[in-house]
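Take a look at this single chain, the form predicted alone, given in structure tokens.
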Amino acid sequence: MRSVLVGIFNLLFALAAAPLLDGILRQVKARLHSRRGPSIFQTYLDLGKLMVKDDQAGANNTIFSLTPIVCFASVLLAALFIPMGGVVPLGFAGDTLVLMYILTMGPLCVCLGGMASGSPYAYVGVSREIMTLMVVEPVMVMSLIASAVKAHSLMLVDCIRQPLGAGPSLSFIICGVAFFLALQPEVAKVPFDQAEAEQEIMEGPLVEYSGRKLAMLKWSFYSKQIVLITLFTEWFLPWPALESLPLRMACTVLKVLVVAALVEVIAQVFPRLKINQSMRYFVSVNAFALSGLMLAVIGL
């Protein structure tokens, strides 16, 4: 029963609270720029406007049409594997590797949809997205696998409970830092948003989407942001170990807000990097994450 309730909360958190989190981050951005900024509910209004607009199909093929649906569904499925308050709703149905496959499904679908659109801007965005995935996804995989090595299990519950009992190890800290560095490109924030780059390639893979399809894609991006940040806070910042489940969940929500605000601050402080600069940077981050994995293997 507890897993069912947490699963419902996770879905509502990823679906309903994601636009609210984006609205809060828009306020953070505005304050950093000494502006008043829009209402924190503006993202709901933006999505609502897209929902009622006519869908001007940029391409007439199945892949282009199904991409928003599959992307949206993959993020909601990932939300059911995210630990919330120490509980993993679908933990019995898969492990860390399954979670990584599900999280990768969304970006790959966006790449397929972009290529199916036939737009040259979409092709440029897709090429950048694929290059980013090739260097960012290994960081996340190595960071999570290092925790699995320390826990001697790939099961999500075992991985998040291990640091609570043994305390943070050197490999755990290194992999946590590496995972945090990978958050920025995973949620398409500056300085690693080259695949969308509205000022350069008009949102890249999304350039031919409009109406409800575009709303679903944007909503899935907002939900993915909250899912990944929740995964980071629950996996690498599991403290304090409170007894009450509602208190643990409330603490998780607070930590998500703090980490999301930090990600937004970084996005406003640094300029967008060139794609080759990003590649060189994440080669170093991959080496950093690999060192954490090696330390986990030898027991540090």
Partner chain sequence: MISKIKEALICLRAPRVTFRYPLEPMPAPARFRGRPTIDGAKCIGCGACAAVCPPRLIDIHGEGTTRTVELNFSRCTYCARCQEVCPVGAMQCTTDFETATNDRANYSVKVELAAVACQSCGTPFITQRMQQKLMAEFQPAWMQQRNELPEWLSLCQSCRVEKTGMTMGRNIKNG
The other form holds:
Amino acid sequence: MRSVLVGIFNLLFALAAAPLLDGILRQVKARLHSRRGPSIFQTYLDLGKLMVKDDQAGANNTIFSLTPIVCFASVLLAALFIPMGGVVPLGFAGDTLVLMYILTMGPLCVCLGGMASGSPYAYVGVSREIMTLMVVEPVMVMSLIASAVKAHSLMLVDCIRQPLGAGPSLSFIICGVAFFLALQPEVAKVPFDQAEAEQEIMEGPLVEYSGRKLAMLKWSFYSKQIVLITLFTEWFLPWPALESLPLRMACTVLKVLVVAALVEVIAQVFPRLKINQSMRYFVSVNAFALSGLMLAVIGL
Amino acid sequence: MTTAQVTMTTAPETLTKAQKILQGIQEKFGVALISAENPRPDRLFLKVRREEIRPITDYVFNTLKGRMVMSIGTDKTPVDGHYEVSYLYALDAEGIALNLKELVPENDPVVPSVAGIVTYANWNEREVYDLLGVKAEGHPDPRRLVLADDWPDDVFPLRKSVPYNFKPPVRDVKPPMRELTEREKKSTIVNVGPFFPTLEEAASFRLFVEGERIIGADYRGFFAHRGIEKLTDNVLDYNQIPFMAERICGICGFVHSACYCMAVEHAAEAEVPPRAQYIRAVMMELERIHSHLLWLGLAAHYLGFDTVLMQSWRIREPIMWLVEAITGNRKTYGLNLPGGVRRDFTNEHCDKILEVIAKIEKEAGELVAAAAEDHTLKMRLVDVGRLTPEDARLLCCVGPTARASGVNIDARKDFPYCAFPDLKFKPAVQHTNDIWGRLLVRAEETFTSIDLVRQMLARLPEGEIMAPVGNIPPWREGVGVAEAPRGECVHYVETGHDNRPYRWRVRAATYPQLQAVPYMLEGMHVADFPIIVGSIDPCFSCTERLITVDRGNANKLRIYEKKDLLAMSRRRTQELR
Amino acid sequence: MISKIKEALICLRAPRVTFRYPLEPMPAPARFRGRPTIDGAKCIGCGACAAVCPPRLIDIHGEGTTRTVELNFSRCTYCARCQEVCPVGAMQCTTDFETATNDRANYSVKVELAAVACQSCGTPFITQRMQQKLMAEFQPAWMQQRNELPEWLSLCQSCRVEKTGMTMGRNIKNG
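For comparison with the form predicted alone, would you give the structure of this protein in the form predicted in complex with its partner chain?
Below, the chain from earlier opens the complete complex, with every other chain and molecule after it.
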């Protein structure tokens, strides 16, 4: 019963609250820019506007048309696997690895859609997206697996409970930092948003999308942002271990806000790197995450 | 007026710099020189035989170290049956503007191309052909430059026989492409523009890309060319042009109108009251401060660094309010007329200027200091968009782009105008040849300008601000030179009848700089493209001399319906695949 | 890293500087060159503004005994040259800059003035106010020298030319 309720909450959180989180981040950004900025509900209005706009049909093929739906669905599915207040709604149906697969589906879908659109900007964007995935996904997998190694289980619930009992270990901290560094490219924020760089390749894979399809893709990005940040807070910042579930969930929501704001602040004080520069950077982050995993294996 | 014969008889030690140069040319090319005029110590107008233009160009460019500024094509056929093609050179070390004019008979409109000697002449000669129909023989790349692709091949708009509101029929013509190298043929072509988020104006670059690396680039621009030079033929008069000139550019408009007024004043040999000179110079420096801050913000935006964009524009905004309070508008000051300026500074204005620039000095200082230490910013800018000093000279680059490549030229020093002969300052020069250097040059210039404004306000002369020019006799030539934020801005005016110029020619700083962009792009990443184009602080409308909607056009507008546009854009996308 | 903190500090130290315009008014400074207007009570229809206007938006035309000064500022460059040259201060640039409208007629300002007919041929040629202004300026000087107003003040251009020609011819004939 509890997991069903949390599941419903997760879905709503990822679906309905995601544009609100983006609106709040816009305010954070506006504060750093010394401007007033739009209302925190602006993102809803933007999505609504895209929903009623004409679809310009940038390309006419099935992959191109299906991509937004699959992308959206994959994020919602991921939302059901994300722990919330220490409870994993669909925990019985899959483990850490399944979650990773589902999370990777979104970006891959976007790549496919971009390829299908046939625009040269999309090609450049897709090649950048794939390069980024290649270096960022291992960081996330290694960071998450480190906990699984310590918990001797791939089950999500076991993984997130492990540090609560044993306290943060060295490997846990290292992996947490590595995961946080990987958040920035995963939620497509500067300095690692080369694949969508508006100034260089006009949002890359999205360039040919318009109307409802674009709205769905954007919405799924906002949802993905909230899902990943929730995953990070639940996994690496599970404290304080409160008794009541609603309190724990409220606490998680608060932590998500803080982490998201931090991600946004980082995005605002960096210029976008070039893809080769960010690749070089993530190779070292990979090494860092690997060291965390090694430490977990030897029990530190 | 000194004729060629007069200078021969003067003793060498009493010769001015201009006369010495004239003598040198005379000794080398005696018969090739038809006539020479030296109306002011810093201007030298020569008429040369067109057969000899190549050796003379070689001498002026390579021996005298002249920098080509622009070509000027004038249709004088109604007057004496000739087209006139001139090349204006700036001898920066001597501070002399040297004009080489060739007479081209109407029945044989051909001149020898000098693009082989001065790379920069490439565009200039194409422009002369497009607009005047005088062909440059031996030109390496004689494609259309200025006119629209569907403009008729045999109509040359700057000929006096073409009416200013001539509207050709619409044709379907593909833009001419340049010859591709073998390597370029195999590469991916990424079209950037004509409309692109980081190109604020219409311009089209074709990038030849291998992976992420750019191996070549081709440019097609002038989409915004509206022929305002033609309008002065028979529509506008001397006192109306400054307002038109001001609208050539959305940022450095004041420089354009001041530069035009200087050209007219030179031609009319009119004296401008000192207070007006100072007011012009103060406004130009204020314009430089806000333009450089604008650039810093834009450059950051091209790198996805919007915080610097917003902060730099926040710091800039008080200047816009300040000039609005002084002149009546935040951007188009409308201050200049030939003979002086229209509105005076009050004492409160002077105090307010000092207050605002002090605030900007502090805030911009903090921002620039933070940006200069920013490691990630350096990663994106150092060794990106390189332009060697040799290329900068061959392409006759000006302004911060040239100064960051170690070319020490600054019109405020070399051709002192307005208040600048009285002021002390050092041009900012960097030797890094890259975008980082251009950023440092612009940052330093912002603070130099603040200092210059202080110097000027401390010694602002009293008195009149306007001395009407009166009647201007025809066939006088004037050249106005001023250092715009983007680089040297040059206006040429040849006076005519009916209270309007016979020929008005504008050369904005972006004209040479844009030709350098393909050089800067080579070997760089696609990701570097926006910042490289941005690094020259491009102003396409300046280059293309946009504006003016002719009233007659309204009923002949081509109107595309939504479905036409959609169909066209789909066709275009198909072509790209 | 230090430069990043510095940048963030610069951002946080500055207050939010943007305005809630158009929800809050933004008055323009006193010297602002905004929407031009013609004061119908002052305009004498001399046409000085029409002569200097760079985009040529001021037109003076007339039917019968009225002269209409028409200003259509839809393409106005806001240079305020008309204000500068107006001899009676009828052309004024206001500080109003919110000129967007759905109706093009709102861009037009018209002043209709009565014209006086030429005493010789009867064609209306000058506005009444213009003639009054001319008289006011010339009368004292003329009255000192001769005791009547010059005839040409009430003649249209072509009649004036004819008259002068005839006078000159007569003078030549009379030696």
